[in-house]
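Shown here is one chain on its own, the form predicted on its own, set out as structure tokens.
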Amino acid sequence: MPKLVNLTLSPKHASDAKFYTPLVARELRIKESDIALLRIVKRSVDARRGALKVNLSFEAYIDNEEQPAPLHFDYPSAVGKPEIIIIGAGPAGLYCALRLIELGYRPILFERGKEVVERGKDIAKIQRNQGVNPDSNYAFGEGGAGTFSDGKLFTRSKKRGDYNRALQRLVFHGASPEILYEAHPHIGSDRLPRIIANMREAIRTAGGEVHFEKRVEELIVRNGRVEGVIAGGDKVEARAVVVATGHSARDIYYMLHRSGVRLEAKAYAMGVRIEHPQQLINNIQYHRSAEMEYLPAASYSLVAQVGGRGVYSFCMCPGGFIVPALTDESESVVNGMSPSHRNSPYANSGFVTEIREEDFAHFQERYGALAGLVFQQQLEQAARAQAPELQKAPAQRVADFVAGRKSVSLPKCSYVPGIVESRLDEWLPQFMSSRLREAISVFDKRMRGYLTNEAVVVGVESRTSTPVRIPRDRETLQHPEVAGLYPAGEGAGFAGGIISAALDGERIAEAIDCTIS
């Protein structure tokens, strides 16, 4: 059994192999030569009361004592096994289908986007201000709307599943082993893809199908039992559907609604995404210490309650850039991503309030449980219209945003496709605009220097969760009244990220089968 070692070091200590090593050894009272292998498991900065520290746990391995054996996961041939069919893959369609075919399964995926390698060149458009194709863009395509939004993998929902199964799977498909122990771990948008790819072929490679820019148009239920799907104009009959299509499918919604697939309004979240300069927020939260080189770009994370509601941040992206997250070029939605390195000047962050049914109850006289969808819908067309040349997004500083005045200029920021002036406070819903100006000054207090106008405000960060939900059974995960539909992962309302998205695409197989079997 390998030996665990917990140190406290500086951060140019933690940094050093040649420094640390010595100190295990003496920890466990043994000579340097005699560790065969040193592990880190965990590794997380503590900035607390203007002290930096690197806390650090260690497995080390001693002279010949077995060593772990290399991550390995097996795909056994999925050909002629019973077929199930997936609606998206994103996290949880694709960890859907891998653990199918552990399980004994043959998946069948359909995804409405590219695959990974042609949807970016469809983004790189979208930056070039070159127009969007509504299939394929930051939210739709292979690897679902994370593969191209960071790869941020911590989830506070880990008793869903096995969560460092679920991480491992993703160092076996290629991921670096430091996801493995860092405390909020992370691939990068300029890694992700060839993960995804990797796993999209050993699903193929197993026997199963991916099928890329094939929409599934509609579900073929008979007697309360979905027996299959119509995608692409094609027929394709299985023993059952999994719907894992993220949060941004509104057609799936309205398919669903139209086959007579009971749904529910949800309460969500919007608001806007927030940009600091990246030294800004490393003076803040590493206290201008001068050991902050050898520490990784700073987060925060911010909640308050303000009127009742929360506010809160949302996918902080240190070293990172806003990017157009738009479905349809009469919306204007923005989010944030960061490449594995997270050295851009730039930290931004997703910042937003409760949306809740009663502010949206004038819809859904009309529109019932898709209520939410359509005042989401409006709101980010309401900011396309603040800033109507191409992928533009409206923007205002911070601290003229907070006092309610004009922008006379605008800072830079890193969102490529570009910036256009605008009152955000004069055409955001009141109760938003309220709530978020008031929470600034809150984090402020928290954190001095967060209200700056050498910060700025884009709008509008509105995907941020559905506002949909795809009700399924607590003990079987289908759909209460459609036996053999498997509501999964954001789209369907039951995950928050990469990760718990994941675990609940693996729950949904190993429901299938415990029903099928």
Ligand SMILES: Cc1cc2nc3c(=O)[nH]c(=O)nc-3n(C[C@H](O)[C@H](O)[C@H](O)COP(=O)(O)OP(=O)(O)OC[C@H]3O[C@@H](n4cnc5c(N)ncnc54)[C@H](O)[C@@H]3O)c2cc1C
Second form
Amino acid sequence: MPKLVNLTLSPKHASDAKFYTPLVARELRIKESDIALLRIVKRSVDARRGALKVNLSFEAYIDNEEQPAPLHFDYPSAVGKPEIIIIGAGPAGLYCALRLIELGYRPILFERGKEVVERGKDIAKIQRNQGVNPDSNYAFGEGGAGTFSDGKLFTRSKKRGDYNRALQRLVFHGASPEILYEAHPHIGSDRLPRIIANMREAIRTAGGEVHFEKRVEELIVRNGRVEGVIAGGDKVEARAVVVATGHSARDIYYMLHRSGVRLEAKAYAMGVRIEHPQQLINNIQYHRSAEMEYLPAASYSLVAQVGGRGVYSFCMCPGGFIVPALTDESESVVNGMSPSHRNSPYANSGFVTEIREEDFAHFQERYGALAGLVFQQQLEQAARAQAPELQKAPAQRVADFVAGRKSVSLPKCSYVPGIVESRLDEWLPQFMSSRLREAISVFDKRMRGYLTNEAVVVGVESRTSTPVRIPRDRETLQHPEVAGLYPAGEGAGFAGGIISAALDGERIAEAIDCTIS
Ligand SMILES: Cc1cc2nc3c(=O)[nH]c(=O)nc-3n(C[C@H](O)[C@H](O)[C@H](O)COP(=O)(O)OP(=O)(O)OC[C@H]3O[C@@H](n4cnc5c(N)ncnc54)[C@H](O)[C@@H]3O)c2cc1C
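Swap state to the form predicted in complex with the named molecule from the form predicted on its own:
Zooming out: every chain and molecule, the one shown earlier first.
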């Protein structure tokens, strides 16, 4: 068993193994040379008051002691095994496929987008204002929506599955083992693509199929049971179909609605991206400490209740970039990402407020369960109308947004396609803009300097979660009225984030195994 040691150190000393290793040895009353392996298992910065401190928890392995080995994942041959169709190669679809192989099934995966390297080229085109491929972009393509992202791996839903095993699977496919013990693990947009490609190769090597640029257009449903799909014009049959298409696949929701598959409208959240200079956030969070240079780019997480609704920061990307996450040129949609070193000079975060069913009740009669989706789409189109030129996005300085006045100029911004001055305070729906503006003033009391004209809001952050749920039976996880149809991941309304979607995909594989075997 490793020995556990906790130390509280200055940022400089906490970054120096030559300094802390002898301290650990002294705590354990052993010689430094007796330590065979020293791992930091938890690291947190205490910036509450006075001098900055870093709390470190170590695991020390002493000579001859058995050291931890990464988990090995065994993927047996899937050839000749019962076939299961999975729509979507995001985290839910990929983890579902790998778990199905482990359980003795042959996954057939259809992905509308391109494999990850080719997808990267289409994303570069979006950044250069050279147009948006509606099937290959920040939301669609191998690896799903989070592939070109910060790759934050934190989830609040650890109870839904084996969180540690999900991380171990990433390590097995090429992620750094550090993600297993970091308090807030993240991979980085520069490293995720290789890991995703390794997962795809594991599926193919085991005998599963992965098809790119094959969009599923229809489900084949007969007598209340799904029998297969039409993908790229071809009819393909299988024992079960997993719908893991994410929350941007509006055509899938429309197709299900048209086919009479019951969907449900749900509450979600929308708002803007807010971006500050990273140095400003570091100064606020680290109190201008002389030792800031030894600490990572600072982050924040803020929540307030305004007018009876939650307003909160979401998916904060320290040292990151705002990215164009649109799937259609008629929309402006932004999101955020960071490279693994989180070293850009900008700190951006989603900044959103709850959208409840009462907010889109006026669409209910006409669009039924899709009312929230239509409301979301209209906001994205309203944002595009403000910045009609290619992939540019509407923006306003933060203090101007709060004060309700035009920005006469805009600050530098990480959003590569470019930002355009616009009165977000005026054209965002009033119930959203008033809450967002008030919340910024509330947040400024907690982080002095947050409300500043050095910062900018960019529109719109509209794809935080799905406005539509595809219901499923609690026990079997199948759609209550369509046997063999398994809604999975974020698009079905059962996950929010990379790891929770991955865990949901595994859960679906296990539910299929229970029902079919
Ligand atoms: C820029 C960005 C940054 C993000 N950063 C983070 C982060 O740091 N941490 C985090 O936890 N989460 C992050 N997220 C959210 C995260 O990516 C999602 O929660 C997660 O990917 C959802 O997984 P999923 O498998 O359910 O769906 P998705 O990842 O959306 O995957 C769905 C897949 O289905 C495919 N598809 C859709 N329709 C069809 C069809 N008709 N036929 C075939 N294929 C289809 C799509 O192309 C896509 O690849 C980010 C998202 C974005 C856009």
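The shown structure was predicted, so the numbers you read here are calculated from the model rather than taken from an experiment. Under this definition, the rigid core comprises the largest set of C-alpha atoms superposing within 1.5 Å between the forms. Numbering follows the first chain given and starts at 1.
In the core-superposed comparison between the two forms, the C-alpha atom of Ala60 has shifted by at least 2 angstroms. Shown in the overlay between the two forms, fitted on the rigid core, is a CA shift at Ala511 smaller than 2 Å.
Residue displacement note: Arg39 has its CA displaced by at least 2 Å between the two forms (rigid core superposed).
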